[in-house]
Amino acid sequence: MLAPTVAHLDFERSDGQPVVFAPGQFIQIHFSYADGTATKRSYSLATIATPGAAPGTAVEIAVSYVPGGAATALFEGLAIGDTVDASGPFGRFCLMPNDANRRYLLIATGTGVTPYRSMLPLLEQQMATRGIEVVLLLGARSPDELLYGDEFRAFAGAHPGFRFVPCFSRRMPAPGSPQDHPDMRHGYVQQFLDEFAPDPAGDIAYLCGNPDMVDACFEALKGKGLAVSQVRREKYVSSK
């Protein structure tokens, strides 16, 4: 469990074939409701893959558990070795090879941060080759709901061009606690956009997570002069 209601799940392709994907893409899990009606849910890949390396067979996702949710029942009922049906990867919420920006603004809430975890090796490569900067604003209600916080803190500590800014809307970490971080905020991520001076001449922004956050940040970034093409969005909606 990454958080009280969020699980990190590892899968392997049962046929042993590689999973070829671009960081930022998602897969769909197919299952049926109790009455037999077929349905599916989409989950961004949290899998970290080294650029240029041969693709592996692993699939990693983060799943929010929703009380009474059919997908939640599916995942909570899985034992080691059980299988699920999946399709994909799909999606274009990815770093683009022709990007010529100076900085990425990565903004997320909750499990919306999983694409950015997958992007870390590519961001590392681009920081080294293009000299870009990266700011990750990650929103959570409290420290125990901050997903992959330890990994992002470690990455920021090892890469001066990467700035990790957790934003806690309800409860801040206690000073000196493991979740304490020198660069954090008390409030919602959209409250702090002005602080990072979004620049239409050099920024590309990614928004992923709560639809209200995505909409608010999109309007704010447009107000700062960023073109629609400079703001890439993906909304996460919890489904039963």
Ligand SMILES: NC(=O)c1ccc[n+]([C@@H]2O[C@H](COP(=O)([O-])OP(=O)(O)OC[C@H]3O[C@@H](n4cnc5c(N)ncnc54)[C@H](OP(=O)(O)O)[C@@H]3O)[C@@H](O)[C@H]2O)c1
The other form holds:
Amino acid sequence: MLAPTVAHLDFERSDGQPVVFAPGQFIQIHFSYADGTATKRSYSLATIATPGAAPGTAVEIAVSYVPGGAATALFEGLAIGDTVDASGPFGRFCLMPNDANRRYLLIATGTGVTPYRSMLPLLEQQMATRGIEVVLLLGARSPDELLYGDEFRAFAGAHPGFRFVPCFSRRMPAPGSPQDHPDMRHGYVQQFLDEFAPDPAGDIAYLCGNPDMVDACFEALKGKGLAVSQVRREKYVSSK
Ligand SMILES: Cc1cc2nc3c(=O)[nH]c(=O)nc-3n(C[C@H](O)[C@H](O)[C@H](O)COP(=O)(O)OP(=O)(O)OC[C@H]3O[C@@H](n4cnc5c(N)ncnc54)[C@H](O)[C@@H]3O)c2cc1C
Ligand SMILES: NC(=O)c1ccc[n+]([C@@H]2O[C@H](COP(=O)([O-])OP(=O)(O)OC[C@H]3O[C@@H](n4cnc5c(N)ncnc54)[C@H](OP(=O)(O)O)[C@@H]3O)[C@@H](O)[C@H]2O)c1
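Given the form predicted alone, state the structure of the form predicted together with the ligand.
The complete assembly is shown below, putting the previous chain first.
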């Protein structure tokens, strides 16, 4: 468990074939309701793949368990070694090879941060080759719900061009606790956009997770002059 109600699940293709994907893409898990009706749910890939290396067979996802959820019940009932049906990858919520921006604003709530985890090696490459900057704003209720917080903090520590700013909606880390850090805020991610001076001349923004957050940030960024093409979005809507 990454958090009290969020699981990190690590799968491997059972046929041994490589999983070829671009960071930011998602897969679909196929299963049936109790009455036998087929259904599916989408999950962003959290897998960190090394750019240029041969694709592996690993499929990592982070699943936020919701009360009464059908896929939630499926995942909660899995034992180590069990198999699920999946298809993909799908989606275009990816870093684009021809981007000429100066900075990426990466914004997420909850499990919406997994695409950015997957993008870390590509971002590292772009920081080295084109000197881009990256700001990651991640919304969580409290320190115990901050997903992959240690990984992002360590990455920010090792890369001066990368800023990690957790935004806690309910409870901040206690002073002196392991997650206490000057770069954190109290509130929703969209409340802190102004502080980072969104720039139509140099920014590309990515928004992922809670649909209301995505809409609020989209409107705020448009208000700052960013074109629709400069704001890429993935809403975690329920496909029930
Ligand atoms: C492109 C895409 C990528 C996604 N990636 C991820 C991911 O990486 N990780 C992840 O956890 N989810 C992700 N989702 C959401 C995921 O597909 C499911 O919707 C989610 O896991 C709930 O499925 P469920 O079957 O457990 O609940 P359902 O049976 O679909 O819903 C049960 C009840 O919970 C409500 N509900 C569903 N989701 C939420 C929520 N987030 N907050 C509050 N209430 C909710 C429903 O409205 C319903 O009342 C993604 C969705 C999309 C479209
Ligand atoms: N303690 C709890 O109540 C709790 C804990 C875990 C999971 N859950 C339930 O589990 C489900 C999924 O939770 P999740 O954590 O994966 O995703 P989520 O509900 O989207 O929450 C992730 C973060 O986004 C914030 N948020 C909510 N609405 C927002 C908005 N309009 N704009 C910006 N930020 C917003 C949340 O703050 P706020 O929640 O503070 O508004 C939280 O900090 C939900 O049903 C949730 O209610 C509840």
